[in-house]
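First comes one chain, alone, set out as structure tokens in the form predicted alone.
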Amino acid sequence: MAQRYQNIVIGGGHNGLTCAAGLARAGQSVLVLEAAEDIGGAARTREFAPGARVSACAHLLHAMPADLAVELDLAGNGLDYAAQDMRTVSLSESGETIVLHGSTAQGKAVSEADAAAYARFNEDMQRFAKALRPVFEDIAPELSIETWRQRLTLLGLGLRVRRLGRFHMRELLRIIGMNLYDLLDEYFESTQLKGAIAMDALLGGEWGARSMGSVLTYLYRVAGYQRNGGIGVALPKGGMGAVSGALVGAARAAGAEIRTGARVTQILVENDRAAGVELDSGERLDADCVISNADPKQTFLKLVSVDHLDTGFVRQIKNLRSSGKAAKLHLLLEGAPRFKGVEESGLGSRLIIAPGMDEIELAFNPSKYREYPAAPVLEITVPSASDSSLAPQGQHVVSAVVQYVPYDDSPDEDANRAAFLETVLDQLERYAPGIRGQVLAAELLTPRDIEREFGISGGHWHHVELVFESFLFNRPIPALAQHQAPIAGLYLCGAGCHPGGNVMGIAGRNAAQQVLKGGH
């Protein structure tokens, strides 16, 4: 007989690992159930050369909630910082920089003018986060009158609208279905400065500065930095494997069961409700419920036999914004790298290629036709400056997010991913000339190498892109935003779910008290 659990989570990611760990402190019975060798998904520390180790995909911290942290005692399960609050230095090719930390901006770029805007827009920024800061960590509300508890729901949302007062509700209801290229117009003159705040809202989506909601993507953000407990953006001691190696400690401690290489094929359905898992070796699994961490196009239209699914809901999950835009670079260098305008001291800092929003929207227009940008924006890191344990003596690795990188499945794939890595290390010389000869080992991940290392459709860190149409209470459908499946005891609890991407672990947190409440 095949053997029996109360839930099983398909994919040992971040948010799989949060949502066993909540279910397991419940009393219930977890297994979790990773195809990888290694446990984490995106969220993986890996080694691309000899003795050096890179954060695989997601590369900083800077969402999850302390409470959740707390709750699950990551700091005794072994999660520690090598930095934390780090500074984000905005890069120039002549070498001013402007330091952004905190309500500051520094720098011989940055007027008197523009040193006071930013303070005064930090401001702003942080009220309206915290007005809907709520919204950014529950369960999506329903939109229906129903029940007393949906009424209750939706009143308190209006009202924390409302006790920012008239003006700064008014603003707030004005803003936040704008671009962030006209809100930053109104309040700065530098252009630097503006491409620096911008990366904020647009790292890992596939939009640009002039994309209507971006500036509702920078509210999620800064939302993100009031819940994490003060640690501003933070590296992990070895990187982000050490945040899954923790949720890991806290799952087992909790009861939870584990097991990596165990590929799921399908989910079984039995009288119109889940039953259970198949794995790829034919082993059958039975669940009284199957929570996917997978991406919902993986779910919906792999893992379920499109049979037990409405047609209607089959092509909204088919049209689902789901195409990556972001790539992975990964260095070993000989030395530490030499940007201009910092020091080496400061190359613990998030640093930061966007001369401007024209350049960003410069490089986000070609990616629209499977294009690659002449001029990548990128984020960039030097986690070996904070934890010498990531790189052999003497050498550093360096980690970057390089925005705007069609998914490309062409056969010339190879050719243009070479080509491409080649186009990126000319814009890093520009702004540290003499990297590219310092350069050891060279790693480039595209959209669709991250499609197939972490399972996740289309390559996209988020699973289902940040946009108005797949947020709140419709993401990633309205079908699907209280996390339970059109299928009795199937749950969501990955990132294509509210509130969405970035290691957060919310989406799991949630998922799980869903469950523990039969959905409702």
The other form holds:
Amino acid sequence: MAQRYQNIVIGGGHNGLTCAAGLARAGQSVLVLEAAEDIGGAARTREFAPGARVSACAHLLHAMPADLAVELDLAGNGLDYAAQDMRTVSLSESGETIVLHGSTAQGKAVSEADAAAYARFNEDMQRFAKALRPVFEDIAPELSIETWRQRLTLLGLGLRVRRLGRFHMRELLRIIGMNLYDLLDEYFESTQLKGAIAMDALLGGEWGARSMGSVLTYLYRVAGYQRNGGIGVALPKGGMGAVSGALVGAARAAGAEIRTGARVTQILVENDRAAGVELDSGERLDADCVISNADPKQTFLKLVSVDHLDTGFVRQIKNLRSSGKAAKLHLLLEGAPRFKGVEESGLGSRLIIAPGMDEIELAFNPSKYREYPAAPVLEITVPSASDSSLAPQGQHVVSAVVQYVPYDDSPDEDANRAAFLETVLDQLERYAPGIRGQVLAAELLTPRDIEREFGISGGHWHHVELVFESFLFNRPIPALAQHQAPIAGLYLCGAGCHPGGNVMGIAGRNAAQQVLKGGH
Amino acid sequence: MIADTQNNQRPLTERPILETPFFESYKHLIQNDRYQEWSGYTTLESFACEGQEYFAVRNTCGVYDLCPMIKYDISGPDAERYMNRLVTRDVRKVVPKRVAYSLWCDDNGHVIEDGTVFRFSANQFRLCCAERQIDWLMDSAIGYDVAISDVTEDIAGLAVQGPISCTILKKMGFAGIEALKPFQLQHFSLDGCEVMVSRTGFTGDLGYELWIGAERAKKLWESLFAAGQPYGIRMIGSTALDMLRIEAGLMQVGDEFMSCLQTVRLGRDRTPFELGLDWLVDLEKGHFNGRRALLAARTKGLKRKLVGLDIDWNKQADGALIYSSEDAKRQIGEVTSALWSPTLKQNIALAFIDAPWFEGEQEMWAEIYLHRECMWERKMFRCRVTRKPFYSPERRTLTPPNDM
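With the form predicted alone done, generate the form predicted in complex with its partner chain in the same format.
Okay, now the whole complex, with that chain kicking things off.
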């Protein structure tokens, strides 16, 4: 007779693994089923050319709670950093760079007023992010005041904001729904500085700097820096796969079983409760609880039979915005790239190509109509500069996020990808003359490719766009905000849940708590 | 997929209020020009005298134009699963050639509407209802291999109701119609074209509904009235129909409840249990829209319920508020539909009554306002919960019906 598990986790992404570790540590039996041969989901290191390895999707760690890393002993399970507290360098065609680090902004283009404003801006955002941190970390409160617990949760949130004092509370309430474009205009003069700051709020998302709610996503990012235990923006040694590797170690040590190459095709529902899963091999696995690390659309429109779901629920899931706009560029270079204004010793920084907020908006505009930008904005890392194990001796790998690439399911997808790779290389050439000639291998993953490789609907990092209306008790929809699905014993633990995406494991940890609370 | 009919393709600005396919045939019978709009069609409140129209159904045969009923055809390999998830009854138990009265709810277990489900074959259904539902039906189709088309304008329908209805239909040549049981349907031929007949209706009497392609409507009407003329067949309007359905204890969307897709105020939505329609909800059939919410609602118990009232005296209790005592200190309900029943000689009403009064064990008073010679008078009358349907003659279900 087949073994019966207390919990089956569908998907071995960082949230699935965190959830599995949490459940296993509580003494429950857990089986993680990962469709791919490699574990880790979007936090995975893979070879894209002989000897050249990169983080295949997410490439920097900056938002994982320090206490989670301690709780799961990620260091003991092999997580180390090749670089921590990386500087952000905004590149320019003229070679005049701006360097952002902590609360300082330096560079020729940074006026004295801007430098002071940056310190002030940093202080303000830190203060607001701190007030909102529990919101970005705890299980989403229920939008209901039926029980005292519910009332106190909402009251507590209100009090935290009130404790900012009248002036700052008003300021937070004024800016929280605002767009970052207008807010940064209030603080700064330098277009280049504004472009570099804005990128932090927009990476991985579908929208631009002028879109509503971009201040909220900025604060979301800042809250991540506050909780990560001082690693700032960090490059795990061996790429992001090392994070997943450490999570696997923690989960296994606690007793969780992990199977790769096991694609779930169906979540089985019996007597209105989750009963287990079926694999593409036809194998059936029974469990008391099924926890899906897959995004809400995959989970409810593909894995669960619609017979078990209500029409209104299905309509809401179908309408979720999950069209990714972030592409990934991987290059193997024959030598170190020469970015204008960046010494070879500076290649361990996070390099930004976003000359200004208007350039970001101009890159964003065509993507709204499923077209490719002519001058894309990028976040570039040269991981091999800090971690020589990633590239053959003397060579370098580049891993870059290319913003505002449409989800392209047209018949011309392949030709469009090839043409856009040229556009991206042209853009790089403007900032790093000669880089084209250094390219030994190149790979561009569009959102469609990311969907195919990582199984994320729409190829969206956050599973569901991180915007005001799909936040907190609305994430991904009110009926799923506390991880529990309408079907008993079925839970969600991925980035589509509150609080959202980035490699941080919070949704996985919170889901585990809910599963344990829910009992079996 | 929605099949566009000719009328749908005309721009909205060029679409006057429509006439039903039967309108030309019966317009010479209209004596008092009491028109009423119903889902885009001109319909009649009454043709001549609503009292006579009412008595035609109870004593001989009355005919009501059903064309404005909204009709959706649902077909495809997943049609049964789709319908079973949509409505509260177990559609798997509705065999082909049967009709089932049913409800459908939203996620919260609140009633969207009631209507009839016709099952033609394993994979073909028709849903008949009073209000348009296409958005809900289309959203419900996500994940199912079904085709949904609005056939409202393609299919013409007549309700032929009353003790002599069977006799008249036999005269028309529908041989064997007397064997048709309640909620059964059968196809007949009328001069070579197909007529579908279902033993259904909204009057609580013996009766049938006839369905035919809109282009043959005239022919059907003429044959029916030729056969029925010696028996005093007559067209009836919506006022008489309303009297009949109240006596039959049948609820009407817009009177007894609002569709939960249209309510704005909190607490105006209704569950099937509140409407007293527990028998239409099969909680054991597996999942359907609203099931989880309905399970929770059942555990919670009822706060109010639709019941039948018998009110003292003979003043129709339209819109009356119901109180727990004659001094009207505590309101415990309100009347949704009221009628001085011509057949029962009884003052009846459908009313929403709070717990525990709907159990019928405590005193209740109806507050009725009377308009007499341009003066309003307020009167309190005792009322009590009574059995529904108020009127249900044996002939409603007798098969074969008595030959008249």
